[in-house]
Amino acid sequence: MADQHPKYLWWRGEQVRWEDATVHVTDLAWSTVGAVFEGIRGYWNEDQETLFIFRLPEHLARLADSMKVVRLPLAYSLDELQSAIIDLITANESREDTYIRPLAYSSRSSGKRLSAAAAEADLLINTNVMPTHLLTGYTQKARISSWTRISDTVMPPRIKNISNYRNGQLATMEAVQDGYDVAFLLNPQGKVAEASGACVAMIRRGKLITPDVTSGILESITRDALLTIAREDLGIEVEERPVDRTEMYLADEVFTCGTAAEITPVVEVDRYQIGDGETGPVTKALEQKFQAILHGTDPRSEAWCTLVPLRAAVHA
């Protein structure tokens, strides 16, 4: 895409130009605090001139369940954000891989005091360029965090919460300051949760094993999507349960998941090798498979891509 952002968003139920979206800056305040989001990703098939969405079914609904949690008041149908996420592509002519963020906040909320419950919510559906790094070798070495993941008393983890992404902001700035990719952060408990903005899953003795959805973790549609594909493509047994930080250093293979991360595979964990200290072979299958259902080229794709034609137009 030529320009630095894209012609279009989406913003208080209607398509409008991207300078033309603007709030006044006091209106920033409180604004985001109880904001929910959704990650997205659109991936582009040149052979088909088609983008084809990631399950954005699954995606929309969990930002409805999202709202809901923070009491944020949903005023359009799943149908009508599908729709409005359709056309938005359409105007943009996204014809590259792609992140598309549906984000719901407190509306006029300058002058509010912070514990006062949103009464009125605006969203915003923006799209921007992202490549995808599956199957380019891109590895990354993590560090188990200093810092705790937030609990369901404390937060709730298992949604799109902006306020939560600040707990995993900070372990990353550790890690990174230590000389590490990524951050892994424990529970209260003592176990494994997940990294910082991504799941958490290693194969051990032959099994995926994977923090469950009790453990502090985001309910992850990628997630969901990879264990389905380890069990019912790969034949791999799967394990969700807590799991302990020296189970990982003992691990074959680890890797991370999510729309950011994709499969991201990590080969060193608080300095322990990983396996060879290469991407593993079953994290190789799950990427090469993940790949082709992401591109259009699976027979998954049917059932959980949305297909976004995007055909060059032909001059006489």
Ligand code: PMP
The other form holds:
Amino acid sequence: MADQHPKYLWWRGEQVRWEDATVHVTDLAWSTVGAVFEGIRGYWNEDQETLFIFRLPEHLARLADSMKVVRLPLAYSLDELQSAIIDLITANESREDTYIRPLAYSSRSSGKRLSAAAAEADLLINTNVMPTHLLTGYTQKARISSWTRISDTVMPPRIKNISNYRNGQLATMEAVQDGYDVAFLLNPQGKVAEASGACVAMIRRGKLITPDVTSGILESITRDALLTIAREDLGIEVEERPVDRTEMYLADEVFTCGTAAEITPVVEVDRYQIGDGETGPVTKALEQKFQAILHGTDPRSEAWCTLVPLRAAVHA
Ligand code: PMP
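Instead of the form predicted alone shown above, give the structure for the form predicted in complex with the named molecule, please.
Below is the whole assembly, all chains and molecules, this chain first.
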């Protein structure tokens, strides 16, 4: 169940019972101002009794990149972290679609607001249930936010820096209050950057077009995978370049993508109907292919998924 906590967390180099992973309240203060995190998903394949974790090495490499930019030292190798995650999933018997969230934060930073508090980092890995919404017919309506996406001269947009997320949160709150589901943010150049917490792509005149990685976007692992699938499997031409908001109004299809968003069709932008107002054919084809990859039933699954077999305990 989504509100149930896992039995174990991985914290400071070992598995710890959930109840025992506590910090003193005064440590909360500024400890996360420079924290970075990852969002990783595992998909449950009931037939194979196996959890398929999507692009785990790529997510861990991005965690290392994020830590580097905010000057947090990483005391583990990526192989050690990969093993820690596999062991944690095994210990928690995560036989459902699962979200895995490593969080690195500066330890002993209480009261140190602006000093180089990052001399030491603590690393926490949490898991929780997160069901898929792929191919469920779920769609969203977007508005262009009045908030501007953070730029690389202000904060590092390409990494998963916790403080970045205030930007997307403000944009989401505004969008939802105004009756939309999701916000699209423009960058300081007035070009489309991304959605709050996901990347954005559109289909126009048969091409898949998405803002390039210098448009102020997170270096998204899902976006990268979908561009590969579009090019190599669906034979669609791909353009990574600055994107105008009015191009989106005229697009045949729009969708957001990301670990949490998976592929989410967007059927309106600023009350302009996109295409015929329903999930478009390219989006649907991408969703089908992506669904198969994530659940271990596509030739690409082998390269992109880390398998954690979890046979059900047999009770006599
Ligand atoms: N942009 C932002 C701001 C995000 O938080 C996410 C989700 N991690 C994405 C884009 C999509 O990135 P990914 O595909 O790596 O999850």
